[in-house]
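Just one chain follows, in the form predicted on its own, and it is written as structure tokens.
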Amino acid sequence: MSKQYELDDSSVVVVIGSGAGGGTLANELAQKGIDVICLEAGSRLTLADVVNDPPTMDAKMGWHDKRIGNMVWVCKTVGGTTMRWSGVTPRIQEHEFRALSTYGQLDDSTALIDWPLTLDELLPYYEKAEDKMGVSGTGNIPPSAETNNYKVMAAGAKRVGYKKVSSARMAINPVARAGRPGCQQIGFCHTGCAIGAKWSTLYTEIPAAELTGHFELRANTMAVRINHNKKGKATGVVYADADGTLHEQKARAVAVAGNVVETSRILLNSSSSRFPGGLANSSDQVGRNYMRHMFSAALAVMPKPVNFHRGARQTGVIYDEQYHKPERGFAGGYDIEAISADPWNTSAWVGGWGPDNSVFPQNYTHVAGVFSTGEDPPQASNRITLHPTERDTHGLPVPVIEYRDHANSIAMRNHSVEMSRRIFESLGATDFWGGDAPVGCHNMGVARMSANPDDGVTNRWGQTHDIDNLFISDGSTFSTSGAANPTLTIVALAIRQADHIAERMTQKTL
């Protein structure tokens, strides 16, 4: 049972969002004896609420408030997008923390920077995150089970000369561990794991924080703005409850982890005479440099049945392309990941039903699939702003999302599709489709870390350059995207940030 704090209790840390960053940070602070209130815009589901039906679960946990522009695929529920993710957890590589130094400034982009921290600094936190999440193939945890779809990908990868192929690095228990069961290969991982084998803050971090007696979860509370005093320190968060009534929760410090759209919106909507461009935005970088990875998908009809819908949705990764090899015609690299899809998504990927693309849904049992995720260069023009007049049902300015592929991403996508084709055709695929997968996930940037305050919003701890008791705790802080799926890094950074906040509090400098 959550502890209940008074609205005027200014000793608490208020965390906005309960997903990978916010849920992890809240639990880590509570475990250290720091009082935390977590505000979550969505409702709290239970495992009994999870059904293997994508439209039903999207209605229960998808974020459907009005937005303008590119689609962003996130969740509005306790646990955030850890309810929807597939559990793939590679690490960002050393060279990807030094993107500018490694690649040089790219054409059509002046926004590339290096991270203000290194892989060596993050390594112990990666290890803590992997243990917390139960990442397969790390520590004493066995690799994930090899599904038919993975076996097809791995066999094709070997034939085209790839060597770094693994069914490990999934945050889905291969065997029972830490109070969660082992994976039963049910599938539908992106609709919420019905048994809790996949890591989600809904049933890991949040319940653990509640047991400490230093944590309160307030679900169905929409953060509206962050207030500050005359000295520019954050003093509290105004939020609307389920009835639309506004309240202000006082705070010692505030951490924002609303995924990129809501993180941008609350900072920009908290403008004042002291901060006319929004909180932490003296650099005009809030909302800018929005990244979502280079994505591609590929489907192939194989000579024999695959039944790729049976088993975990994503069960392995090819890492051979996650390096900087400029001779390929682009900077940075990408991973190729085994992926399955339900019949509806299978047809949607190839453009819907029709005489020219019915071969995939009609041969569904023989389809195999992969999904590639690669480095997405930051661009200042890829950004999230607030509409000057449009308001949503909460009376908040509607976010406007602008995103356009960089030329580097287009070249990388073409290469990934061609390599996917080679993988499947080496095994005798009779039909192939490959192309863009504009799913709007893996959201990063908008409040990035930077050594120079003019280049970003936060320092190496996710602490804003402008306001020292205001932190950003989600993928918004990524300086660059790397190729790896971002959730593991978000969790590692949240654990690291909790250590920093606790140390600052002990020193009485926060």
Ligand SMILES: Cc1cc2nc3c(=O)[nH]c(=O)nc-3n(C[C@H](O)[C@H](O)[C@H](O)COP(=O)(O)OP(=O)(O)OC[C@H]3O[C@@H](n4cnc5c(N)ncnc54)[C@H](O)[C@@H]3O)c2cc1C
The other form holds:
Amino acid sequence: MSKQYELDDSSVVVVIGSGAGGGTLANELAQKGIDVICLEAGSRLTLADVVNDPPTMDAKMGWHDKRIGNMVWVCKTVGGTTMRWSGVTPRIQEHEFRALSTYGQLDDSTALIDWPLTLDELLPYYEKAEDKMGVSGTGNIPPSAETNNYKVMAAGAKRVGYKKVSSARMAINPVARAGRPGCQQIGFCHTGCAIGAKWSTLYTEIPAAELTGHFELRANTMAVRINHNKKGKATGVVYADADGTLHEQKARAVAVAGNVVETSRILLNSSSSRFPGGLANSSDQVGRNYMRHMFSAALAVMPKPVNFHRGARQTGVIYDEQYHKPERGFAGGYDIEAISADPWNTSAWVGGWGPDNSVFPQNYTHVAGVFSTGEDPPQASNRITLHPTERDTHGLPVPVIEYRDHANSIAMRNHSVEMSRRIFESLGATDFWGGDAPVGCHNMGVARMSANPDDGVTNRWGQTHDIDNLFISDGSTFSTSGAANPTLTIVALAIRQADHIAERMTQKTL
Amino acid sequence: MNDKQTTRRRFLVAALTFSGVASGSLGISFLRSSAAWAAATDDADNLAVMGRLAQLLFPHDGLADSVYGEVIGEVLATTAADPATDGLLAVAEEALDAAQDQAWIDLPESEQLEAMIALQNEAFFAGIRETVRFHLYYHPGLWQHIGYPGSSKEHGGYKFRGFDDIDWLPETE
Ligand SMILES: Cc1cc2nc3c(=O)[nH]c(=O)nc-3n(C[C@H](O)[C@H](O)[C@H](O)COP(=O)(O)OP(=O)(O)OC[C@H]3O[C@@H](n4cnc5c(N)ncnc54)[C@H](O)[C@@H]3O)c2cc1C
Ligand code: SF4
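Right, and the form predicted together with the ligand of this protein, after the form predicted on its own?
Next comes the full complex, and the chain you just saw is listed first.
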């Protein structure tokens, strides 16, 4: 039963965003009997709305509000970007939680810190997250089925001497589980899974929360600012409804999970005479240290058919490069993951024009693909700011996204492209392309956890250093990026944060 | 503009951004200018120039000319309803034609390509390139030509239709 709360009910926790972080936190709190309102800018789709046409689905669920600067490929819909994600779910490694101690400070422009949290502490929550999301190859769930594209990657990996190759760690049901069916290998994971085999909060966390009777989803509501009182406590959230009318929802505590760019914008836009630089920003760290992983992509024309469009977009990972081996010429490591592309993506990734480009779509049935995701050292100059004059349709300042590759990422990308080339050429690839993939799928940093309040925005619970009852619940809290795709960690941290909030409420310290 | 066109246009904006084209000043303003482009293209000569340009941008042996023609038609239809700012195609044509004494369309292929290479770093060139890329690689005629079947959910996906049927790889165990 979905609840309805009054605007002046100040006993509720308001969660902004219904994606991986917000959807999970909201459900975890509601399961404990805590009253939660989730504000979600997007509308609520059903599985019947999902069609296998990228432009149509982008219109239904993509984020199209005005932004300036680097591309960020996220969603505005109930479920957030878990509607568009691939489901690859590795864990951050032990040494990556101690990035500064492991790598040393790379140079003057790098702002590496250690997480105020260890892998050991997060382990039980990783296990809970894996169970919740149905991660293949964990617990008693089988690994994911090996698609053609995965098999090409795995065979090439073996030829170049890699040992740690696996089709496990996908948050896609290999077989029916938890009321959701097994994957039918439809292949359009990036435009919403039409059958719900892939984990998305739209059809897991959100309806589960509604069943508790302690949860209200307000779809089509855009949070624009967080209010506070004289004591510096958050008191409520101002949001615009579908007609643009503003309301204020009172709150006992507020959690922000708008996927990094929006999380930065809400905090920065909530400035006041008491907090002139924005909420929770006494450190001037809000919006800074924006990370999006080293990314590279590679495509190859293989000697015989692959048909990589058949089956899940991503189906497995090579872990051999994930370690810190400075002799490779860079700090930290990366994962190589099988990935497929539709014809437009196949051409767009390669870029440019002429036969060097069209050879890939021309030989579409023979193309295989991988992409790599790796450690992205934080830089204070990579940041989200508010445009001084540009306003969007809500009258909000337009976010400006500034991101430049770290030299470490460029060295790592070159290495990953070279290894991708070797993988495919070991099997007789006739054409190869590898390079940058400017997509902005993995967003992290901007409100990072730090032991020292001067170095970051949140503590080890994702609670802001400045404001007791204000929490950050998305990838914004990552102290460093690690190599792993971020979402499993976002979900594990959200489950852990819910435990913490509940405990604080019981102790009456929130 | 009908719904489908609105939808496609929106995605195209994302597509342009994705390909880095819109990271400069182009992107959206480029699309806004396309009504002028459409107006300028309202005759057969211009369509021929655009069609040839599309063919040389993304050559596919054996792909029917009519597909390139339809792609150009789509480009124009998607963008025609936008307020005009400047005539991109006119700019493109003028620039291409300026390369030689003869009209670009009448040049031999090697010289057509030379003219394109000379212009490839111009903003208008990137805009046209990405717009053509988008419409060509979402065109069912192109899909058929390269063996891409498109939507699969109505066929139950590939679980029983060859998602793992590859048989030419060396043994991995
Ligand atoms: C193509 C693609 C593939 C990916 N594949 C993987 C993968 O394989 N593995 C992996 O780990 N990660 C993957 N990701 C990343 C993954 O999608 C994100 O890490 C994850 O969704 C982030 O969760 P989130 O809660 O921070 O944000 P989201 O899931 O984006 O949710 C944020 C929500 O907040 C809402 N919102 C924002 N601002 C406001 C506001 N002001 N008011 C109200 N609501 C607001 C948004 O509408 C959105 O619904 C992929 C991403 C993309 C784009
Ligand atoms: S391949 Fe599997 S997970 Fe991806 S959309 Fe299809 S059924 Fe869903």
